[in-house]
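Given as structure tokens, the chain that follows is alone and in the form predicted alone.
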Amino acid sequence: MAYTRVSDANEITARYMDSILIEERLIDSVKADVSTTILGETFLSPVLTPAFSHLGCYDGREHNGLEEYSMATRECNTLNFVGMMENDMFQKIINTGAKTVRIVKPYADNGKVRDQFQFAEAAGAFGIGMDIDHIFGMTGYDIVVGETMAAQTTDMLRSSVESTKLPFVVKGVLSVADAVKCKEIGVKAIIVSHHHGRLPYAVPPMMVLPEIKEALAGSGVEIFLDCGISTGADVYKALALGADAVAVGRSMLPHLEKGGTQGVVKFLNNVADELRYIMSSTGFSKVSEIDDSALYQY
């Protein structure tokens, strides 16, 4: 077969992922129980929502994509994210209900940050964090949506994470360098992620997160992960490689256009359901018993 050149990180993340299989083992195995605990709270399954933005209103319905996903989070009892949003939209996304992680982009306003931080907290938010992996653009800095981004440096995510009583999130962490400065930092947990492949040639998440669980091992840092995920098979490999929750991420947006909270819900506990079934099929009866030793790569 002739070799052909891909840049495209997601590309290559998704072979990645599926160069790794799954050894059955039946015998003396149980139905799985897929609730964990994340952060201290337990929750349903390991399985996250993507921190979106600037979603719509789909087919003329009441709430916007943003305030659907995340009724549907309440709804299966698992974890929620949001992106970059003003803060009366994500008192919108706390009146739902749903324990919410508010991930904040790295503005060069940095009073801006301060700001959505402090509103988070006051708003009930369960959790906040930053998106370093927006910090760059191809020209110099990221600009999004007409907001210019900035350089973070140890010291200001320091002040960050000190700012808050909450757990603090930082996500876009591609390496064992990054995930060491943010348990230096008192960073409750990371996210491993390129962010849909903003830098090409980006090593998949799942091929680095080893060696991050094991830089981080004894720390208390908890280490979530996306790109790339749909399925519960999915879910399971991230588990099985050092992950303690996962994140689908626009896996779940055919499911919110057509078919609203419901379609998430629906979405949601299937990829649970994979998952259960999986673990059910591999002697793991529980997910913080997941490890390694049922993959195979080829």
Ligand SMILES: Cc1cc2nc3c(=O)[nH]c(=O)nc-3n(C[C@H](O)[C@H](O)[C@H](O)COP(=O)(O)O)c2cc1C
Contents of the next structure:
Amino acid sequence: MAYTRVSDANEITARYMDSILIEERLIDSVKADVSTTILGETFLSPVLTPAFSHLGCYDGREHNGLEEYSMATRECNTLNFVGMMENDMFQKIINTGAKTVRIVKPYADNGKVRDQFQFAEAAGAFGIGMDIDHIFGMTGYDIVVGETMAAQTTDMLRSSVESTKLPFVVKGVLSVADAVKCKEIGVKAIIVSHHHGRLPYAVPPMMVLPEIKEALAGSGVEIFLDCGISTGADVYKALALGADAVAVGRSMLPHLEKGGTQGVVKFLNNVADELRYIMSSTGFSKVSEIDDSALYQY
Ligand SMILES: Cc1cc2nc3c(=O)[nH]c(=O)nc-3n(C[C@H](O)[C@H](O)[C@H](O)COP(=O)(O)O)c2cc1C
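Return the form predicted in complex with this ligand of this protein as a structure block, the form predicted alone having already been given.
Full assembly next; the chain just shown is listed first.
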């Protein structure tokens, strides 16, 4: 077969994930329990929603996509994430009753960062955090919807962590170096991610995950992962390689657009059901017990 070069991290990630295979262990296995404790609370499963932003109202429905998927997480008791938005939109997310982590952009305007963190905490967010993989753009610092981003030093991030009583989550960690810095400044969880391929040739999150897991062993820092996750098999592989919870991404969008809140409920439940099936078929009865011993790579 001819060799084709690809620089698209999404495609490289998909190829890597598909190269991981799963063996069966059926004798003495039982129906698995997918419930999971994340940052101290128990949820239906380790499946998280992605930190999305800028979704409109689909099919003229009353609530926009961000509210609709947040309502879905409330209905099926999963941990919700949202991304870049102003405070009035975040209030609407909180009004859905979803347990939500607000991921704030690394705005150059540090006053805006602080304001959004403080607003989230006062409004009742479950956690707050920052997507550090959105700092740089091709001409320097990225500009997102007219807002310029800024470099984040360890001291700046430490000060953000110390500014809140909420768990602080750093999204966009793709190296042991950044993971260790997060551990040292008191971050409660990291999301191993390349933000749907912002970096050409980005290492697949699942490839770097075992090294990150080892570097954070015993620290209590929880490890989440996203990018290219669309099935329970994807979630299983990430858990087996060291993640504590795993976020779906653009795979959720067709279900949201077509089915709204109920479409997302069905999708999240299907992913959790497939995870349960694979756990049961590989001899793991609890999420916390899954390891990589049933994985093969070709
Ligand atoms: C429409 C859209 C908006 C997004 N907005 C944000 C955001 O504001 N903050 C953030 O951290 N990530 C954002 N992301 C990235 C996702 O949280 C996630 O990292 C990514 O979609 C995972 O890759 P996948 O879609 O291939 O699974 C956004 C993604 C999409 C598709």
